[in-house]
Amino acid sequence: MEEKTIQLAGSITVDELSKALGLSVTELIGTLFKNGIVATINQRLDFETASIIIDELGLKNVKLERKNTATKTTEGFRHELSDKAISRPPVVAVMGHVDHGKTTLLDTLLHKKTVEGEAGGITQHISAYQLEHNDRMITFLDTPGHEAFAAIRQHGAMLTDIVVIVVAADDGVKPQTVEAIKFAQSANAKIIVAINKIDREGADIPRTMADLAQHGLQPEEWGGDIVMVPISAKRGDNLEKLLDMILLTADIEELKADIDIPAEGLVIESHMEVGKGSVVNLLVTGGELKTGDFIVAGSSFGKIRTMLDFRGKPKGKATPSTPVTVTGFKELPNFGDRFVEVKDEKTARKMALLNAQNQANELASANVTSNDLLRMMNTVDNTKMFNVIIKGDVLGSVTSVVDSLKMIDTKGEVTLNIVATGVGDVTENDVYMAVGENTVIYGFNVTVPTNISKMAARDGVSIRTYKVIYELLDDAKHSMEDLLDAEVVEEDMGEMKIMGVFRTEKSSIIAGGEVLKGKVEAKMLGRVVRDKQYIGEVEVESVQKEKIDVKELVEGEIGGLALKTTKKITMEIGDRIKFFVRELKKKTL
């Protein structure tokens, strides 16, 4: 039979897959069905999931193909640019772990205290600046530096040109680190290094290299690509050094963008505030963004009220690479959703609108991935639920709290359900959403309204609100973990060679011999066993030593063992007893 090769895109719909098969919808659903999910004629399905369906119906004949596609989340931007396109300030994001002084580096180059108010000194959203080296702007993303963030750390990289990677010298490369580099390369971002804290007792600058040189960064001392730039954000040693090198590279890289085209960009934060509404942050990519213009991002739009710079004094317009805050947005759109303008409100609406159903049908038929399917196919029906309703200050907090949520591995024993999300404080919606659903409700840098707090604890909802995002994750996987049913664990001890049986009733047997190894001591449990063969399960009540009671025998020694049995057992000469603890044992994640 001749070889049907299908060539798949990311993914296919069930309709297109029995298509491309020459099969019924039908019997596609069917197959699909006994492999634990129900699918519509819609749903999407990615290509391990159709390479597992299709040996699952024995199609030997059916080849799949990778369609090579573009894979970078911001190739919408990437335009042919015009022969009128102007050179743009490069977009730096500054990345590393938690105490390495990301943070204090931008302080410094910045004049800006942002790490004072920040829960447990550690920046919580993501963040744009700008400053002015050598008559040249440079804008900078600050991007938060817990593990907790990867998921909005990784969109931060998606937006970025350079990626400076603050390693501490006098502590090296840690796991949020290889995070970093990891997602710069991922993004394709020029890799700038900032060795950090040279003024530190214990500093090694060469021991730091030779660690980055271990992930892949070679430095250029090294006959490598990296520059890598001994600093001290503190005392500012080097901090001219390394902004020359940021310009640099973006002259190397020779960073354009048109400005005669409708502006776009991406949100990077949004919030609610008091007399304001809707607060949101942009990115500009390309174009000019000007007061009075109307702009869409994904199912939100409206027309630009006011327009800040990053210290919040109005700015008339914003060109490429400039972050700006902006105001008159009708609704709150998305974290790294992007935005276009365009000629007017009656356009904005039609396109929110459309997005909006798009954003539906997206959900409606939410692809199904491979994991998705061996999750299901390895579902026992004992999984417990975890249900949270999640409220943050931000869009960018919520998302972060979601997809970091969605990280805590469960071994597939606890399913996580997401009730709602939201932005703002705890509201009287939420409580009676979680009531009777054992569902708790976490809230991120927002308060609980007294009123709140007492309606929740009359109908036993648990609010529970934090500052610190790794401390709601430890919560919820403590809670996770509570659900859990305890495991029986048990723990060889030891083992007697049996050399004589002195009396044997119906429940107890006294008997002595030789321990060959570990150790016995009453309360211990023992497996009787003759020639491989399993006797029977036995209590140890006493121990003895030249009929004396004793603590324990240890290898080596002769001694006596008073038996408890719940059965019968004939024990004989020359049988083994093996001896282990066994209890209950809390499961962890």
Ligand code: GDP
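Bear in mind the structure is a predicted one, so any value in this text is a computation, not a measurement. Positions refer to the first chain, counted from 1. In this text, rigid core is short for the largest set of C-alphas that superpose within 1.5 Å between two forms. First, how it differs from the form predicted in complex with the ligand.
- If you fit the rigid core between the two forms, you'll see the Cα of Gly286 move by less than 2 angstroms.
- Annotation for Glu254: C-alpha shift under 2 angstroms between the two forms, rigid core superposed.
- Remark: with the core as the superposition reference, the CA shift of Lys350 between the two forms stays below 2 Å.
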Second form
Amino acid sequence: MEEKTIQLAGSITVDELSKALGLSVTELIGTLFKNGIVATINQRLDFETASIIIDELGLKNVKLERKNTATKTTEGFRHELSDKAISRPPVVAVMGHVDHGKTTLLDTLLHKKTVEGEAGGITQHISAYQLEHNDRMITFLDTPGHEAFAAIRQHGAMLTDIVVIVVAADDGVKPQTVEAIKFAQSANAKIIVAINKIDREGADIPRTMADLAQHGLQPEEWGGDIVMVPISAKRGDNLEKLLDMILLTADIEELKADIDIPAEGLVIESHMEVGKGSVVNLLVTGGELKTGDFIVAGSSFGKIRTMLDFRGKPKGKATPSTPVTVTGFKELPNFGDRFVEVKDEKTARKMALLNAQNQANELASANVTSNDLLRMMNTVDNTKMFNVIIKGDVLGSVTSVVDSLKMIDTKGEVTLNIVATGVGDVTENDVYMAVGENTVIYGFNVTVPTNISKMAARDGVSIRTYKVIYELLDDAKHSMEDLLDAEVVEEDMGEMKIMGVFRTEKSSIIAGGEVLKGKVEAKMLGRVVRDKQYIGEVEVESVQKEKIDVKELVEGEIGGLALKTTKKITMEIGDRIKFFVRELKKKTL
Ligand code: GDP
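Given the form predicted alone above, I would also like to look at the protein as it appears in the form predicted in complex with the ligand.
First the chain shown before, then all remaining chains and molecules of the complex.
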């Protein structure tokens, strides 16, 4: 069967999906219906729902892929080079099967080629470094795993110029070697093979080459076009030759970049550090990046506060193919995000917001989400719904509010239903969506224009704005608690032994006795028990001691009680009344 990939940015309409699958709309609507979804032709389905449906249809040849359009505003990133473009260092990734020697190769190169003492100082993991060979620079990327590379590829950027595929001469081509070959080919990168571990006894270079040829890599020596260099990463044999070959390949490729354009590149690693905030590794691919520059990556932006080279030394200016570590991003950008330099903070903020809105719109654009689907699939649903719309100042805050809300343990009694999310102030549309559905609109670090709050008040929609996430979460938690049915709780108060029954009517009794423990006072309820048998329930109307009304009788005291009953009870001497109070208590989460 023909393989088919459907790219989906956020959501897809029933109509579009049926066309993409080559099915009739009726057939698709039928399948949705079988799964509990009543859909119309224009209804939008989110990614998960679409995947579940494709699965349901048994379409094994169809693959759904998320299309990332989040960085739309940085499109034009891979622009045509101008005639002023200058040559730049090649960006090289080392890939191969596990244990074939990738790490050893990168380590040996780093130690051989960096000035003594410097390499020793590099203790933390680095995602990229540069070497100098024959007075020219080469940038090496430590591949964080093929998956991450796939992510970069998905972002449409050609990050690596050359992939060095490491194959152990005593082991030959293995599954990850094949994967590396495929990756390099799909990324349009040049391949150089390093046949490693030639110092090993079992090393068989010709056999390894034949093995590679079988997988489509024809050695140059045999008339093919793939350079293969036998090396020993451990001993350092032939590494100079490998570097020569990398530079030669770079020359043939005529790798160039413009530098008189705003700086641009890719996020290759990002994490938070105490005291520094976001620490982000960038690879510059065009222009010149400097400290003080304003940059935008996806929905995050910032002004570069510090910029260091891979050795951790301050760097004032980074040219194409240079990896740097920067601080100053207000939020963590994502791995694989493109970054661009913009002229000022205002532009940076605007662009980040725009990117965030694009992302959020994609998130929120689906009418049918997998949550709905799953809920409908498990129809036993006596849980309460808490509907919310989340608005935040930036995508990051929306995401963290959503994530935190999902973390509230509702003990399965309340279902959180996120109706919509979005970046920016609360809008008329949000209020429309909330009307009648008992939906709360939460605004995090956003404002509510007066006309919108008036409209919400008129329509009975609750808009709650917060600047502190914990307060917002507290509110949500309490609101969910309010949805729970109250619990009936009883508390034991005391016990009386009946010593005399003075009057018995249809709905009242006057009796007297001794309080054995605790106390009795008006309004308390009591269970009348005879020889452990339950006789009936009473309510204390008044309490008397020596014929005078008192507030209470406590342990050891003797007195009389006027009791109310709902049906006639015949009380006898020797009966016990166990007093208690009953209250409705709000359940908490
Ligand atoms: P990776 O999983 O591809 O990163 O492989 P490593 O670099 O961790 O190497 C796996 C093992 O092979 C380690 O024990 C290395 O010391 C060893 N090794 C790597 N290169 C060579 C080499 O050229 N010769 C020999 N004899 N051993 C090597």
